[in-house]
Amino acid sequence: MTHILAKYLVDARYEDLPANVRKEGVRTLMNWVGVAVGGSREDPVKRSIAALRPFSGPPQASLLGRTERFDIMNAAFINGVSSHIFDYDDTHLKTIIHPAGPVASAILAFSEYHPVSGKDFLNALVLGVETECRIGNAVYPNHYDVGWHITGTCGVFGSAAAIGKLLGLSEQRMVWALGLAASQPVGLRESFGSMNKSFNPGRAATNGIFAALLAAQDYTSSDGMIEAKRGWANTISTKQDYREITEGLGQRYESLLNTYKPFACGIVIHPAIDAAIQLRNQYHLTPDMIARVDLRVHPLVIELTGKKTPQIGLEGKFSIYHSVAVALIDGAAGEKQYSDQAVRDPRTVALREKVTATIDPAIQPQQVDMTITLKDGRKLHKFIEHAIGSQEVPMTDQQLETKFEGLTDGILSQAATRVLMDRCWQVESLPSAAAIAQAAVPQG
C-alpha cells in the first residue's frame, strides 16, 4: 500500500487534476489562509512565538497575520497552530480530519524558501489532502474512537506527501518519507478544549517536512510502514481498510468532500447552531422569551461537546449548551462568540442553563431535533437534516469571502485583505506561491 500510494504521488501532475478538484483546492486554500490570519493574534500563537523565538533558525518564512519571520519548521508549526485555534478550519466530514492545517502550513512555509509555482503549489496541496484523508478513511472511526486526534495522526502523511512532491522525490524516497511520517503520529482527543488541540496540526505540518527532508537525503524507513504487521495502521487502529488508500487514485478525489465551517466550533454542534439561528430569526426571539431549549442529538455530540459549564473560550467550542445560547442571543457563532468574555457573559450563562441535550440513537451526527419552549407556552420546532457548510448545503464563494473578511478585520486593512483574497483565488496563475504569504503580512 505504501508503494502504490508513493508511486501515485510521484507521477501525479497538475494537468491531471479535474477542474472541479482544482476549484475545491483553491477554496481549501482560501479558507485556510483566512483562519490562519484570523488566529494570528491569539494567545497560543503569542506563547509559541515567545517559546520558539530564541531557538529559531534563519528568518525564512512568514507568520500569517504577523510581521515576524521564522525558520521554515517553526513558521509551519505556528501557522498550523494559528489556523486551528478557532476550530474554524476545513473539515473532511467522513473522517473529521481538518486537512488544510498540516498540509498548507508546510508547503506555504516551504515555498518562501524553495521556489514553487502556483500550479505546483495547488497540486501539492490537493495531493497532500488526498493522502491524509485516504489514510484516515482506512482507519476511521476506530482510530478516532480510541482517542487519537486524527488531524494530527493522518495530517503528517499529507504534509510529508506534499513536501515530498515539491522536492521531486523518487518513488523510493517518497516511500521513506511516508514511513518516517508514520513514525510521528501526533495528537490525542484529551487535548480538546486546551491549547494543545491546535498544537496537533502545527506539529503534523512540521513532522511532515522533517520526514520529506530526511527522505530526500536517503534516510531510510521500512517499505511498508503503513500496512505492515507492526506498522502504523495495525498499531494504532483495530480497523484497516487499505482499499480506501489505493482504490480510484487519480479518479476519486477526497478533496471534493472537503467542507468549510460557518461556525467557529466543533462540527457536530453546527446543526444545533443552524437550527437556533433559523428559529431566532424566524420568530425574532430574545433570551427573555425562552423558557427552555430541548435538543435530541447523536451520542457523539455529547461525547465531544458535552461541557455544560465552560470557563474559557476554548472550552466553549466544545459545549453545545454554550453554542446554542450564543446562537440564540447573537444569531452568530463566530470567533467572537467563543471568547473568554462571551463564555462568562451572564446572559449567555443564564440561557445555556435552559438548554438540555438528550441522546437519541435515531439522530445522525449531522442532524439535530430542536424544540424551543417559550414562556407564553408556544413550542417552536426545527429539524436539521444537513447544516449550512455541509456537502449538501455548502458555503458559497461569497460566503467564504465574508468569513475571510471577518477573520482578517483588525489585522489587515480592507485593501490588503482584498489583495490577499485575490492571490488565493488566482493561485494557479502565480509565478511564485510565496506571494500569498507575503500578502498576509500586515504593513505599517
Contents of the next structure:
Protein chains: 2
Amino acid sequence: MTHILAKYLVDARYEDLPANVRKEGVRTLMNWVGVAVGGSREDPVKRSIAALRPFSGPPQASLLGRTERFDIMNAAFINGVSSHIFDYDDTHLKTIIHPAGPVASAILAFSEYHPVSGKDFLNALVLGVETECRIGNAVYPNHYDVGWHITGTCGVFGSAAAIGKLLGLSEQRMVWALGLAASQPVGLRESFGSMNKSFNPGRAATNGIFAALLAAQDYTSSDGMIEAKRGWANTISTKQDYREITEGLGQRYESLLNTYKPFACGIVIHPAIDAAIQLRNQYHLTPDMIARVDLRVHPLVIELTGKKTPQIGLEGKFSIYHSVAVALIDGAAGEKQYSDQAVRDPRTVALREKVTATIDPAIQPQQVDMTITLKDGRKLHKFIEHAIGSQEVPMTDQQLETKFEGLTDGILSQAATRVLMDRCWQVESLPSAAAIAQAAVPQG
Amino acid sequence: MTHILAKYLVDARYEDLPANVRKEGVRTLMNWVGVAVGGSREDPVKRSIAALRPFSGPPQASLLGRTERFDIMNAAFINGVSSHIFDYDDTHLKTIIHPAGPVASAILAFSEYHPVSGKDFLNALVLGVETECRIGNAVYPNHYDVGWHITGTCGVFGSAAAIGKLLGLSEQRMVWALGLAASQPVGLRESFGSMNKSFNPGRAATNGIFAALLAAQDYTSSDGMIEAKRGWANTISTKQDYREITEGLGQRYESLLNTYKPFACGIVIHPAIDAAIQLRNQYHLTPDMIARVDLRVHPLVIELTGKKTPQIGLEGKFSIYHSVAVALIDGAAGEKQYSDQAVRDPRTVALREKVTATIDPAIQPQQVDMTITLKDGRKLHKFIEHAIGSQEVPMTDQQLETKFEGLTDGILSQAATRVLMDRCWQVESLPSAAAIAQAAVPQG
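The block above covers the form predicted alone; next, return the form predicted together with another copy of the chain.
Starting with the chain above, the whole complex follows.
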C-alpha cells in the first residue's frame, strides 16, 4: 500500500488534475488562508511565538497575519495552529479531517524557502489532501472513536506527501517519508476545548516536513509502514480498509468532498444553527418570544458538544446550547458569537437554559430536528437534512469571500484583503506561491 | 493521575533522592553519554545533520562526538538518534523502554541553553526516567504488543517532565506539558531494522521539549490527558493500570531497575556471550584449541538470532553463532565485533561453523547451557543463570568504563574520554551540567 501510494504521489502531475478538482483545491486554499489570518492575533499564536522564538532557525517563512518570520517548520506549526483556533477551517465530512491545516501550513511555508510555482503548489495541496483523507477513510470511524484527533494523526501523512512532492522525492524516499510520518501521529480528542486542539494540525504540518526532509537525505524507514503487521493502521486502529488508500488513485478525488464552515464551531452543531437562523429569520423571532427549544440530535452531537454551561468562548464552541442561543439572538455564529464576553452575556445564558437536546438514533449526524415553542403557544418546526456549508448545500465563492473578509477585518486592510483573495483565486497563474504568504503579512 | 504526577514532579527535590537512586542515575547518564558519542559517526546522524542544518536555530547545543552545534530541539533529536543506533543503550526490562535516550538527550541540550546545576540535572534525569517508565508500566505489555515502540511513545512524557522540571513549571503548567506530550507519541515497531528505530527516542526528546516550552508560556492542554476517557492510555492501549503511575511516588524508583548492555546486540544472546567469555578467560582458550561448541537455548534465541551466515555487521547482531565466535576470540562483543569486517573474518567464520545451538524448552530466555569440546578431548561446561548486565548481575562501574572507552575510541582522545567519564561520574558536583556536553565534543 505504502509503495502504491508513493508511486502515485511521485507520478501525479498538475496537468492530470480535473478542472473541478483544481477549482475545489483553490477554494480549499482560499478558505484556509482566511482562517489562518483570522486566528493570528489569538493567544495560542502569541504563546507559540513566545515559546519558539529563541529556538527558531533563519527567518525563512511568514506568519500569516503577522510580521514575525520563522524557519519553515516553526512557521508551519504556528500557521497550522492559527488556522484551527476558531475551528472554522475546512472539513472532509467522511472522516471529520480538517484537510488544509496540516498540508497548506507546510507547503506555504516551504514555498517561501524553495521556489514553488502556483501550479505545483496546487498540485501538492491536492495530493496532500488526497493522502490524508484516503488514509483517514481506511481507519475511520474506529480510529476516531477510540480517541484520536484524526486531523493530526492523518494530517502528518498529508504534509509529508505534499512536501515530498515539492522536494521531488523518488518513490523509495517517498515511502520513507510516509514511514517517518507514520511514526509521528499527533493528537487526542481529550484535548478538545483547550489550545491543544489547534496544536494538532500545526504539529502534524511540522512532523510531515520533518519526515520528508529526512527522507530526502536517505534517512530510511521500513517499506510497509502503513499496512504491515506492526505498522500504522494495525497499531492505531481496529479497522483497516486499504482499498480506500489505493483504489481509484487519480480517478476519484477526496478533495471534491471538502466543505467549508459558515459557522465558527464544530460541524456537528451546524444543522442546529442553520435551523435556528432559518426559523429566526422566517418568524422574526426575538429571545423574549421563546419559551423553549427542543432538539433531536445524533448521539455524537451530545458527546462532542454537550457542554451546558460554557465559561469561556472556546467552551462555547463545544456547547450546542450556547450555539443555538446565539444563532437565535444574532442570526449568526461567527467568531464574535464565541467570544468570552458572548458566553457570559445574560441574554444568551437565559436563552441557552431553554434549549434541550435529546438523543435520537434515527437522526443522522448531519441532520437536526428543531421545535421552538413560543410563549404564545405556537410551535415552530424545522428539520434540516443538510446544513449550509455541507457538500449538498456548499458555500458559494461569494460566501467564502464574505467569510474571508470577516476574518481578516482588523488585521489586513480592505485593499490588502482584496489582493490576498485574488492571489488565492489565481494561485495557478502565480510564478511563485510565496506571493500568497507575502500578501498575508500586514504592511506598515 | 496527570495532576498527581505533575504535583510530584513539581515538588520532588534532588535532596529527596535516595543514595542508590542517585548512583543509578549517574550510571544511566554514564552509559548513555558513551553510546551517544559512539553513534555519532554513523549514517543516521550524518543524514539528520544534512537534513536539518538549513532550518536549525541558534547554535545553542552540542552534538555529542561532533563539532556541529544546533538549537536545543534539533540537537536533542540528533543526540537521541545517535544514542540508539547501536541498540546498545540502557533498558528498563519491565517495559523494554530505553529510558535515557528521550530524557538525557533533552536535558543535556537544554543545559547548554539555560543554566542547570549538576544536581538539578540528575534530579531531572531521574524524574524523567520515573515518568516514562511508570507510564510505560501502566500500559505494558498490551501497548507494546499491538505495535508501538514504547521508548518513543512513553519517552516523550519523560522528556516533557524533565524539561518541565528544569523550567520550574507550576503544577498546572506541568499538567499541560504532559498533555501536549500525550499528543505526540512517536514510533512503531514495524520500523525496527531501519534508521526509523533510532529516530524514535530522538523525536521523543524533541517533542517533550516542545511540549514543555509551550506549556511554560501558558499554551494549554486538557487536565486529564493521561487517564481521561479520550486520553492517552485509553486511546493507545487496551490495558491501563494507573496505580503504576501514582503509587509509591518518591518511594519506589523505576530508575533502580535500569540495566546496561555489556554487548552490542540483542539481549537474548547475552547469556551465551557471557558463558563464552567466562570459559575463554578461565581456560585461556584460543580458537585453535576448540573442536566444537554446543549450546542449549530457549526457543526465542533461535527465532530472533538464528542467522547462520551473516554477511554484514548488522546481521551479525542477529547471529548467536557469530556472537559466540567473537566472544571466544576477542573476549568481547562490542561494536567492533559487529563490523562488516568482523563478520567476514576467516578465523571468526571458521569458529562460528563449530557452534551448534539446540532448543531446550527447560532453558529460560535469560539462561544458557554451554559445553565446549576441546581438540584434546576435554569438555568445558558453563551454565548461565543470569547474564552479566542483567539486574541480578549488573555491570560494574569498571565494566561501564571499559564499554565507554570502546565506544569513544577513534572519536575522542583517551585523555578526553577520561575527562568526559569523570564529569559523568561527578555530575552532582558540577556547577553546570553543560560541562558534560562540552567535554563530549572532539577538540582540534
